[in-house]
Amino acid sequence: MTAVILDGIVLGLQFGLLAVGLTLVYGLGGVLNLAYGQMAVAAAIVVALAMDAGLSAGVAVGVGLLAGGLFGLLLDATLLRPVYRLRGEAQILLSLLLTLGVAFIVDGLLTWQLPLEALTLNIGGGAVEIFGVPMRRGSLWASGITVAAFVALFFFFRSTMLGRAVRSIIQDEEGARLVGIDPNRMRTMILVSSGVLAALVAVTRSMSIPVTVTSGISFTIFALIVTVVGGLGSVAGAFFAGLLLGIINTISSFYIGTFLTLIILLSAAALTILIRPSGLLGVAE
C-alpha cells in the first residue's frame, strides 16, 4: 500500500501542476482551454524531435518549454482575442468551441505526421529507497521539479507585485483596471506561462512513462477534474486536489482497474460541484 500511495503522490503532483495553468487562464480571462493537453503534447514532441536532431536533453527541454510558451502566446494573440471581449456564458461557450477545434487540429496533425513519435526521458541510476519502497529516479526527479515549480508559483503570487496584480484581476477585474493594472497584459503573461507549465508537466511525466501524440485528451481531462475539485483560480487548490486525486487514482487503479478509476474521478468532480461549486479552496461567489 505504501508503494501505491507514493506513486499516487508522484502522479498527483503532476496532476496539480497541470491544473494550475488551466485554472489561472480561466480565472483571469474566463477562457476554458480544451486544447491544454495538446499544448503539453506538442511541447513534448518538440523535445523529442530536438533530441532526435542531436541536441542534448537539457537543451531540448529548454526548446520544448519555449515551444509551450509560444503556443500559448499564439492562442492569446489570435483565436482568444474575440473571446476576451465577451462576457458570461457567451465567453465560455466561444472559448470551448475554439479551443476544442484547436485540440482536434493539433491531434490530427500529430497523428498524421508523427504517429509513432513519443517523448521518454530516461534518468539513469538505480532505485532509491523511500519509506522502504524502491522508487525510480525518474519519479523522484519529476516530483522534485514539480514541487520546485509549485514553490516558485506560491512565491510569485504571494510575494511579488506582478503576482498580486494577477490575483487582483481574478478577484475584481474592474477594480484592478481602475488602479492601473492592464488585464490584457496579465492575460497574455498567464497564457504564455500556462503553456510553459503544460510543457513542464509533459517533460516530468515522460520521466515515468512515455508521452505520445495521443496523450493530449487524457491530460486535458485530468486537468479539468483537478481544476473543478481544487477551485478555479486557486494554485493551492490545484496542489491539494492534485495530490488527493492522484492518490485516489493509483489506489483505485490498483484494486479495481483503470476504467472504473476514471468514473470515480469524474464522480468526485460532480460531487464537488453539487456540494461546493467553488471547489475545495476556490473563492465562493
Second form
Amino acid sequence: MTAVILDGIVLGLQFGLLAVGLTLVYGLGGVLNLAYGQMAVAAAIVVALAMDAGLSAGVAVGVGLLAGGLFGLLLDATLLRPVYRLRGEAQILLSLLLTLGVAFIVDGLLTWQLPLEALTLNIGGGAVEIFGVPMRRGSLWASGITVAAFVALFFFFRSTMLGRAVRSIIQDEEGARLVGIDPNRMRTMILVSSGVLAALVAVTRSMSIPVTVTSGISFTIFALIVTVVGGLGSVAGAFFAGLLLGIINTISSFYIGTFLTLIILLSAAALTILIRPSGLLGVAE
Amino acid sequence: MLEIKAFSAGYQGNDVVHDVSFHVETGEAVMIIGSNGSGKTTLFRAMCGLLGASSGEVLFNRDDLAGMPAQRIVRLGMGFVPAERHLFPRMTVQEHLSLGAYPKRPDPETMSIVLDLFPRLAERRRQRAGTMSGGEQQMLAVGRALMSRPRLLVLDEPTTGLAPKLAVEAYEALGVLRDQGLTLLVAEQQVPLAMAFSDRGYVLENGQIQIQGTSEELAKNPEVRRAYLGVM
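Would you mind giving the form predicted together with its partner chain, to go alongside the form predicted alone above?
So here's everything in the complex, that chain up top.
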C-alpha cells in the first residue's frame, strides 16, 4: 500500500505541474488550450530527436524546453490574438475550436512523419529505498524536478513584482491596466511559460514511461481533470488536486484496473462540478 | 495640464459623448457634474484609455493620449480611480499598494504619505480587499492610484456606494491631496460635496458640456440649483 501511495505522489506531482500550465493560461487569457498535451509531446519529440542527433541528454532537454516555450509563443502571437479580444462564451468556444485544430494538426504531423519516435530518459543506478519501499531513481528525479518547479512557481507568484502582476490580471484585468500592467505582454509570458511547463512534464514523465507521439490527448485530459478539480486559475489548487488525483489514480489502477481508472478520475471531475463548481481552491465567479 | 478638444466617444460606433472640450490647469481641482447616464463615465473611461475614442484630442502635458491604452496613460502620470474601483479581491492592502507603483518598487516615502492620509489602510495592511467595507475599498483604490505618483488624479464618482458620512470623509481626503498641490479631476453626482471641494466645474448632460464656470458661479446658476442642488 505504501508503495502504491508513493507512486501516486510521484504521478500526482506531475499531474499538478501539468495542470498549472493549463490553468494559468485559462485564468489569464480565457483560453482553454486543448493543444496543451500536444505541446508537451512536441517538446518531448524534439528532445528525442536532439538525442538521436547525438546531443547529450541535458542539452537535449534544454532544447526541448526551449521548443515548448516557442510553441507557446507562436500560439500567442498568431491564433490566440483574436481569442483575447472576445469575452465570455464566444471567447471560450473560439479558443476550444482553434486549439483543438492545432491538436489535430500536431497529432497528424507527428504520426505521419515520426510514427515511431518516443522519448525515454533512462536514469541509471539501482533503486533507492524510501519508507522501506524501493523507488526507481527516475521517479525520484522526476519528483525532485517537479517539486523544485512548484517551489519556483509559488515564489514567483507570492514574492515577485511580475508574479503579482500576473495574479492581478487574473483577479481584475481592468484594475491591472490601471496600475500600468500590460495584459498582452503578461499573456505572452504566461503562454511561453505554459509551453515550458508542458515540456518539463513530458521530460519528467519520460523518466518513468515512454512519451510517444500519441501521448498528447492523455496529457490534455489529465490536465483538464486536475484543473477542474483544483479550480481554474489556482496554482495551489492544481498542486493539491494533482496529488489527490495521482494517488486515486495509482490506487485504482492497482486494485481496480486501468480501464476503470480513467472513468473514476472523470467522475471525480464531474462530482467536483456538481458539488463545488469553482474547484477545491478556485474562486467562485 | 490636461486639455480635451472636441472629444467624442462611445460604444460600438454609438457615441455617448459628443464633441466635448474642457481643460484642467496644474494645481486645480475640477469637477464634472451630471446626472446618471449623462456620459461622465464614458467620457472618463475613454479619456483614460479603457474605451476607444472616436475623435478628438486628449492633450496631457505634451502627449496626445487619444487612442493610447490605459496601461501607458498611467505611466505618463495620469492616475484613474473608476467608480467600480477594480481592486484585486484576493490581494492584501499591502499588495495593492506595491502594485500601484508598478513597474517600480514601491517608494517608502509615497507609501507613508498614503498611509498617513488613510490610517485605516495602515491598520489593515494584511487584509484582503474582497473582505473590506465600501469605504475602505474606496480608500484603497485611491491609495493604489497615488502609489504611481500621478501628476493628475482622475476620479469617477468617488462616493459611489458610500454612506453620507463616508462620502464626506472621502472628500476630506481629496481636499488634503488638493491642498498638497495634486491636480484633481472628479466626476460626481453628489453635487454639493464636489462643489465645496472644487475650483471650477462643467455640467455634462446628454454627452455634451452644457454649462461651465467657477464653483461659485455654478452654485448661483439657477439651472444648476434646480437640477443638482435641489433648490426650487
